[in-house]
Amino acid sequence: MQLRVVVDQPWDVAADVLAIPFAGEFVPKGALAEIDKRAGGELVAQAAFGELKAERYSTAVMSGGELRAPRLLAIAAGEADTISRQVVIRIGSAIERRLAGRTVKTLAVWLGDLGDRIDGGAAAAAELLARGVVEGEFEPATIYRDNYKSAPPVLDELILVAPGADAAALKKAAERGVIIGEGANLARRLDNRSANDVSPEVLAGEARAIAERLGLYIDVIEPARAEKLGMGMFLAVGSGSDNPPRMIVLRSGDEGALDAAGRRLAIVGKGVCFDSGGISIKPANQMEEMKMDKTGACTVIAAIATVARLAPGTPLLAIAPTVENMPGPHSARPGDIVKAMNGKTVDIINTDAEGRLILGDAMCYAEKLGATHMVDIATLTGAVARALGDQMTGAFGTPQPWYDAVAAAGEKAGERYWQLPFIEEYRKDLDSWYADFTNTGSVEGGLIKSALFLREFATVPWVHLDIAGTGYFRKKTPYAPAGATGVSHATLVELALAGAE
C-alpha cells in the first residue's frame, strides 16, 4: 500500500472514497459545511433522515456529488471531549471495515480536528489513523478461505488529508503507524491459526523465518536442553502432547547489550498452542477458543519484529515458551511436584493453571540471559475477563516506577490497562504441604493469586499483563472482527522504542 499525505482541502482530493470524521451531533459548519455543499447536501439529508448518527463509530456512505471522490463516508467520533488515542485508531479501523466487500483501491481520510483532541497533534492523528486503517484490513476469515467476498478492501493507496500541515512530518508519523499496524496484524494472523496448523514446532519455524528476514538472533530450546537447564515446569506442561514443546528465544542487538535507557528489556509471552486443560480437562463449551492461548507468544514475536523494522539493533529479548497442554499417558497430573528453573518446587494442583508454569521458567531464563527489566503477557485467567471484560487489560507490576513506565507506553500506544494490587495475605493460599507452593489456590482472588505465583520467578522490575479478556473478541465490532485483537503489541513496541538510540 502506498501512503501519501496531502495538504489540499478535502474536496480537492481525488480518491475512490473520502472519509470524514465528525464529533458529536453532525453540524454543517466550516469545512464540513463546504463538503456538504459540494456533496449536494447529502450530509445534512442523511442526518435529518437518521442515517448519520452521533454514536461513536457509526458510519454512513453516500454519493460524493461534485467532490473529486465519488463516494463519501462519514464516521462519528463521539463526544469531542472523550476522543482518545485509542478512539483515533479505531476510527481508522472502522472506516476500513465499513468498506468491506466494496471495490476500493484509493482511500482518502480527512484528519479534521482529531489532532486537536489528542497529545501529539496532527502527527499523532496521522500515525494513529494510518495504523487503524492497516489494522482494519485484517480479516481472519481469509486465512483458510480463498473465496471470502466480504473482507475489507486491499488498498493500493491511503491518502491522509491535512490542509496546511507539514506533509513530510505527517508522512513520517503515518509510516510509523503503518508498520505498527502491520506488526499487530502479524500477531493476529499467527494467533488465529488453528491448533492443527500451528504446533510449537511450527510457531518456532515462523519465528525463525521472521528472524532470518530481519536479522534477529534466534535460539529454539528443545526438550533435552530444557531438561538440562532445569525447566521442570515448562516440560511438565508440554509432556502430554505428541507435539513437543519449544522455548523460542529471539534477540535484537548484541548479546548482553543495554539499551539507551540502561535496560536489558525482556518481553515474555505465553504460547499454549492449544489448551485442553490437560488432566484437569476443560468443559467442551468454547474449548475451540483455546487455539488463542498462544496470544502472548504471537504478540512478543510480532513486537520484536516491529521494533527491528522501526529501530534495528535496539537491544531486546523476546521469549515465547510454547507448548500444547493435552491429556495423555505422560501428562502432568494433579499432585505432581515439579522443580522450576530457579530451584523452587511447585505442587501442581490443577493442570489447567498451566500458563503460569511455562511463564515462570521463561522468566527465569530471561534473567539468566541478563534481563534487567521484564514484561510478561498472557491469556492467563478467566477471572480478568469476568472482572474487566474485553476492553481493559488487567496489569500487575513491581516496583511502581517500572509499572508506570509500562503504563506510559500503553498510553502512547492507545491501549488501556488497569493496575491491580498484590495482596500479600492471599499468598498463604498457595502454600503446599509437599512443595514450596502450589500452582493455584481457591477461586476467590484467583486473579491476584496468579500474579503472586508469577512474582516468585522475578527478581528484577517486572510487569504482568493478563490479556485473557482483551486478547480476542467473541463477536465483531465496527472496528474489529471476531478473533485476535493484537492487544498490547503496540505497548510492547513503544516500551522497547523508549530505549532506542
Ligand code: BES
Given for the second form:
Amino acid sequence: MQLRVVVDQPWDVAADVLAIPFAGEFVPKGALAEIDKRAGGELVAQAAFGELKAERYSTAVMSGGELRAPRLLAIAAGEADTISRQVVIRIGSAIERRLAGRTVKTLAVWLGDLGDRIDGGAAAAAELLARGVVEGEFEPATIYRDNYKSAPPVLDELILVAPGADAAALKKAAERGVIIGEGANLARRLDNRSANDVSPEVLAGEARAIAERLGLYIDVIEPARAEKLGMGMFLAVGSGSDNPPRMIVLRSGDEGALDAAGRRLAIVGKGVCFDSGGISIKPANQMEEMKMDKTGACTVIAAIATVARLAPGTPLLAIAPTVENMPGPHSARPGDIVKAMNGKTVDIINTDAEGRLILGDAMCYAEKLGATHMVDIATLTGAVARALGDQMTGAFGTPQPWYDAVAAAGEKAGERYWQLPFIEEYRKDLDSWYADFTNTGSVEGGLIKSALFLREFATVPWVHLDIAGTGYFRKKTPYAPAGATGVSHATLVELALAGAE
Ligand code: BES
Ligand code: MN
Ligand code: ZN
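Output the structure of the form predicted in complex with the ligand; the preceding block shows the form predicted alone.
Once more the chain from above appears, this time first in line as the rest of the complex follows.
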C-alpha cells in the first residue's frame, strides 16, 4: 500500500472514496458545509433521513456529487470531548471495514479536527488513522479460503488529507502507524490459525522465518535442553501432547546490551497453542476458542519484529513458552509436584492453570539472560474477562514506577489498562502441604492469585498483562472482526522504543 499525505482541501482530492469523520451530531459548518455543498447536499439529506447517525463509528456511504471522489463515506467520531487516541485508530479501522466487499483501490481520509482532540496533534492523528486503516484490513475469514467475497479492500493507496499541515512530518508519522498496524496484523494472523495448523514447532518455525527476515537472533529450546535448564513447570504442561513444547527466544541488539533507557527489556508471551485444560479438562462449550490461548506468544513475536523494523538493533528480548495443554498418558496430573527453574516447588492442583506454569519458567529464563525489566502478556484467566470484559486489559506491576512506564506506553499506543492490586492476604491461599505453593487456590480473587503466583518468578521490575478478555473478540464490531485483536502489540512496541537510540 502506498501512502500519501496531501495538504489540499478534501474536495480537491481524487480517490475512489473520500472518508470524512465528524464529531457529535452532523452539523454542516466549515469544511463540512463545503463538502456537503459539493456533494449536492447529500450529507445534510442523509442526516435528516436518519441514515447518518451520531453514534460513534456509525457510517453512511453516499454519492460524491461534484467532489473529486465519486463516493463519500461519513463516519461519526462520537462526542468530541471523548475522542481518544484509541478512538482515532478505530475510526481508521471502521472506515476500512465499512468498505468490505467494495471495489476500492484508493482511499482518502480527511483528518478533520481529530488532531486537535489528542496529544501530538495532526501528526499523531495521521499515525493513528493510518494504523487503524491497516488494522481494518485484517480479515480472519481469508486465512483458510480464497473465495471469501466480503473482505475489507486491499488498498493500492491511502491518502491522508490534512489541509495546511506539514506533509513531511505527517507522512513520517503515518508510515510508523502503518508498520505498527502491520505488526498487529501479523500477530492476529498467527493467533487466529487453528491448533491443527499451528503446533509449538510450527510457531517456532514462524518465529525463525521472522528472525531470518529481520536479522534477529533466535534460539528454540527443545525439551532435552529445557530439562537441563530445570524448566520443570514448562515441561509438565507440555508433556501431555504428542507435539512437543518449544521455548522460543528472540533477541534484537547485541547479547547483554542495555537499551538507551538503561534497560534490558524482556517481553514474555503465553503460547498455549491449544488449552484443553489437560487432565482438569474444560467443558466443551467455547473450548474451540482455546486455539487463541497463544495470543501472548504471537504478540511478543510480532512486537519484536515491529521494533526491528522501526528501530533495528534496539536491545530487546522476546520469549514465548509454547505448548499444547492436552490430556493423555503423559500429562501432568492434579497433585503432581514439579520444580521450577528458580528451584521453587509447585503443587499442580489444576492442570488448567497452565499459563502461569509456563510463564514462570520463561520469566526465570528471561532473568537468566539478563533481563532487567519484564512484561509478560497472557490470556491467563477467565476471571479478568468477567471483571473487565473485552475492552480493557487487566494489569499488575511492581514496583509502581515500572508499572507507570508500561501504562505510559499503553497511553501512547491508544490501549486501555486497568491496574489491579496484589492483595497480600490471598497469597496464603496458594500454600501447599507438599510444595512451596500450589498453582491455584479457591476461585474467589482468582485473578489476584494468578498474579501472586507469577510474582514468585520475578526478581526484577515486572508487569503482567492479562489479555484473556481483550485478546480476541467473540463478536464483530464496526472496527474489528471477531477473533484476534492484536491488543497490546502497540503498547509493547512503544515500551521497547522508549529505549531506542
Ligand atoms: N486460557 C485460560 C484462560 C482463558 C479463559 C482465556 C477464557 C480466554 C478465555 C487459562 O489457562 C485457564 O484455563 N484459566 C483458568 C484458571 C483456573 C483453573 C484457576 C480459568 O480462568 O478458569
Ligand atoms: Mn487453562
Ligand atoms: Zn490457558
